[in-house]
Structure formats: C-alpha cells, structure tokens
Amino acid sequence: MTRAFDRAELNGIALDLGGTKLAAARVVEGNITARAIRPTQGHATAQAQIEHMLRMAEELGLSDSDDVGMAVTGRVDADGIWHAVNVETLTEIAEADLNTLGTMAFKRPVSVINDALAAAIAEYRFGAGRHSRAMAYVTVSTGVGGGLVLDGAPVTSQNGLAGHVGFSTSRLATGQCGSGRIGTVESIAAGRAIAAEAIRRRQPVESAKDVFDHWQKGAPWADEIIDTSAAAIAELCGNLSAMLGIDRVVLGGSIGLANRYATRVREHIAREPALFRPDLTTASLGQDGVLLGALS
C-alpha cells in the first residue's frame, strides 16, 4: 500500500526548462497562482539558463522562504549533473552541475529532476495515474520522453537515463534522432519528426502545429504522418506492457494532448493482443504536471 499525497502541501516556485520554452510558476497550496513563460535560449550555457530562470522567479515574487524545484529536459544523473541528450535543442549543455549552480544562484537548496519524471510523479500522485500499480507517463512534444512509477516509486537510475522511452526503437522508424540512436520512437513520432516529414514531402509547413492544422482539415498527407506517429506511440505502449507490466499510460505533451491524437493512438493499441493493451488516458494536469512535479 502506497501512502496518499496531499497536493495542498505544495508551495513555492516551480521551474520548467523545456526544449522550446522556460516556465516559472508560483504554487500556493497546490495551485498555480501566477506564472511566467519565455522561449528557451537554445544556445545559452547552463549558467545563463539558471540566471534566466532566477529572473523569472523574481518576477513572481521569489522570497527567502520559498522552496524552489527545477525540472529540466534531458538527463539528470544521481549526482544532479545535467546532460542535454538532444544536443540539437540545447547546444551548450554537456555536463552541468545544476544542484550547485541552482543553490548558488537561488541561495538555497534547489531540487532538480527530469521534466518527464516530474510530470509522471505529479500525475501519479494527483492526476490521471492515481490507483495505478505500474504507470508510464509518455510525453509527445518536440521530442518523446517519459517517466515511470512502479508500485508507488519513481524509477530512476544512476546515469539518469531511466524513463527516456523515446530512445527505444520502433519498427516504423529508420531515421536518427538527437540521441544518436537509429530508428527510435522519437525519430518518427515527435513534433520535430512530424514537421521534418511534412517538409520532406514538400508541404507548406514550418512546424508540427501546421501539420496538425492540415490534419484537422482532412488533408490525407497530414493524416498519414500523424497516423504513423500515433502508431509508433501505440507500439511503445505495448512494449512498456511487455517489459514492465505497465497497466496505465498517461499521455501528455503538446502533441499527446492535441485534439484527436489520443484517440488515434487508442485505435492502434486496439490492434495489439489483449495482454499488450494498457489503459491509455490523457494527462489530467495538462502542462502544469511538470511544474507541480518539480515541487513534489
């Protein structure tokens, strides 16, 4: 039996450093009462990223009594060293000691966690993952990430790679993703991959959002691209069931939460043998799961 968690115990400043945006939020008794959002500076150093987040926290009235939690994209090892796995997104991040940099900048201990794992913890404790014995959070956005909670315990590893499910392989993929691996789920299902495939087909788009707009309007070429992405995520869900006995997958991220996307993933999951069909639900905390998880 795992213990219950009280969302009202969450107070302080939560920070989220993603591949495309920086977010800061003031959390009062588990509710976000104010926030600031800025584009991520992809070529900034770790020190510059920390300083940018400090300024955002100060905009929200950072006080000496505030707890501060930081969630970041990429890999955070057991020593708090941050590694940007996708070097195309954050070009200046190799090995950054976020624990030390954060503590020095904010003049207090700063907890550091991978963003997808933060969202997984929040969804398990307060959201769509409650009552699951083996939950996977899968975020489909610029990339494909994830976090795992088994019997109430977040799954971590010394090298910080645990939960990076987008770097597992897919039978549908042949390209290389930012991790350097070939044929990954991320290389076929992520927003970056969706946009790249549309551009390869000489379609008039600049982003995955443009592809989704065409899909919603019924464009056959867009349907093919989105369907391939959804099929790869469904395959991933089946693989997670086979490897870890996952009983529930919580789908998040800007693409994962896009209109009709989860329905398409469910259609592909339904084609799997019954044993490999975890319950698929969407993140009930939306984009706020990462921020709440950063303070959990």
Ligand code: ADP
Contents of the next structure:
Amino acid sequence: MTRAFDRAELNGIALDLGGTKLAAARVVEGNITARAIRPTQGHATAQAQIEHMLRMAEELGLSDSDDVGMAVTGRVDADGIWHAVNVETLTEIAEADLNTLGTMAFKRPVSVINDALAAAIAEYRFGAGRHSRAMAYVTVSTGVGGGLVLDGAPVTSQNGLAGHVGFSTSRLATGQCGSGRIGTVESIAAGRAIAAEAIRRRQPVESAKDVFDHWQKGAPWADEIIDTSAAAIAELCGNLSAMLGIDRVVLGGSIGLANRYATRVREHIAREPALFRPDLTTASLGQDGVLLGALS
Ligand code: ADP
Ligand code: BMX
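Compare with the form predicted alone: the form predicted together with this ligand:
Now the full complex is given, and it begins with the chain already shown.
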C-alpha cells in the first residue's frame, strides 16, 4: 500500500470515488496538473464504477506507463474486496473484487484504499498531520469517515473497517444509518444526515450544501442542525483521544472544510475536559489529500 514518502515521487492517475463526487487527477511530481469531477452514481455496480473511473482517467490522457491509485468510499479488506459499510451510499457494489476488476480494466496493477485512510496518509506525510505521533483524519462529507496514523503507521485491519470512526456512536444520535447501527456519528453529523434533518423540518433544501448556504445567511434552523453535527464531531474527537491518545485531528471533506464549521467543532471541543481535547486543524491538502493518498 505505501510506496512514496517524498511528495515529488508521486506520479500518475489518482481516483477518488466518494459518496457524492467522483474525482480524477493527473499527478506530476506531487502536483495535480489536471482534474475531472463528476457526480457519483450511487446505484451503479462496481464494474460500472470502474468503467466511469477508466473513462475519466482516459480523459486525463491515461498512458501505459502511468501508475493508477484508487481511493474509494467503503471498506476495502486485505484481499482487496470492496464493501459498502453504509449501504445507502453505494447500493450495488456487492463485495466486488476491486483489485481484480481494477487490474483488468486498467491493464496494470492498481492500488486500492479507503478514501479517508488515503487522506490520512497524505496529511500525515505531506500536510497538517506532519510530525503527529497519534493522528486521526476525520472527513465530514457524504458520510463521516476516518483514517488513523499512529507512530507513523497507518492503522489497518483484515476486514478494512479500522478507522471507520463515523460508525462509532454519539450521545446526540438516536437514528439508524445505512450501516444498520443505531446512534452513529454518521447518522447525525454527515452530509446525508444534515440534509435529511433539514428536509424533515420542511426546509427548502436538497443537500447539506444548501443547509450551509442558509447557515451562512444566518438561518437559526440551519445553525441548530450544523451545531449538532459539529458537537457530535467534537464528541468523536474526545473519544478518539480517550481510546487511542489521538492528539491531532485533521478535518476534511466538503463539510469539514466549510467556512466556520471547524470553528464550531473547536467550540464544542473546548467544553471537554483538557485531557480529551486534541488539536483540531483543517486538512492543509484540502480535497486533494484523498487523491495524493491514493498514489502513496
Ligand atoms: P464525497 O462525499 O463524495 O467525498 P464531499 O467531500 O464533497 O464529497 O462531501 C459531499 C457532501 O458535502 C454533500 O452532503 C454536499 O451537499 C456537501 N457539500 C458540498 N459542498 C459543500 C460546501 N461548500 N459547504 C458545505 N457542504 C458542502
Ligand atoms: C462512510 C463509509 C466510509 C467512508 C466515509 C467517507 C461507505 C460507503 N462509506 O463512513 O468507508 O470512508 O463514509 O466517505 O460505507 P464519503 O463518501 O463521505 O467521502
């Protein structure tokens, strides 16, 4: 999984399949020189997802000598089998053998990794997590994902579930998410949850992005929903501190990176006892961490 430590050694085509968007990038000596973004088709099969990725890679001039790295939402187990944990995000991938499908489609070995773990590795090596002894990357995006790097080593498990912090529980949550678990952080803090709560309150929105637009304009209902999300992420930070001694949390994803969201999370962290307050910083690689991590 881990190849380059020097950012300038990263070259090739990187792919980031999230729950909302599919991004592809050409990386030259660690810099993104071209990119393409499309909406994710949550109901597509794994084979179809890979064909979409191949088409985007071809648009970016995929050549025989290019390395290809794929970071995906969902868990990727040690055999390269891809599973949705939240089955509402990707409904049809059905335990696909991502290694084999990727290798066949791209006609070369393709590296595959969970999206949040990819970003965690990139932030640890090249971004806001540098020199951290116990770092967690937390993405607040379509779902809530995570990647852990302890003493410089990415935390992995045979079943690919390690680091899936969004499926831990929160005292603020009572609903069920698409993992089947009740009261998860993802069920109350994620983009999907933010949008669902606003729609339940009959607000005129379609997405979490719309809720954030109302928040920036001062809507009290949007403030309540986003505040609850931020409080659940702060609670998660305290739990990560208690369980693993995490002292730095790097926050990413479109919601994690949204204007004023991290500030709100910090306000909630400040209410925890001092021992349970990791430093919280936003991802310095922004959305590019997933892409760079896919090639690392
Ligand atoms: P993915 O989950 O595909 O990796 P994102 O990190 O963009 O993608 O997260 C998608 C979620 O973020 C959606 O719920 C979307 O509505 C929300 N979102 C997108 N852009 C913004 C923004 N500028 N501010 C707040 N939320 C956003
Ligand atoms: C979910 C889970 C994680 C993923 C995280 C962030 C699925 C399909 N995804 O917790 O594997 O890392 O979301 O992913 O079970 P994103 O889609 O929000 O970018």
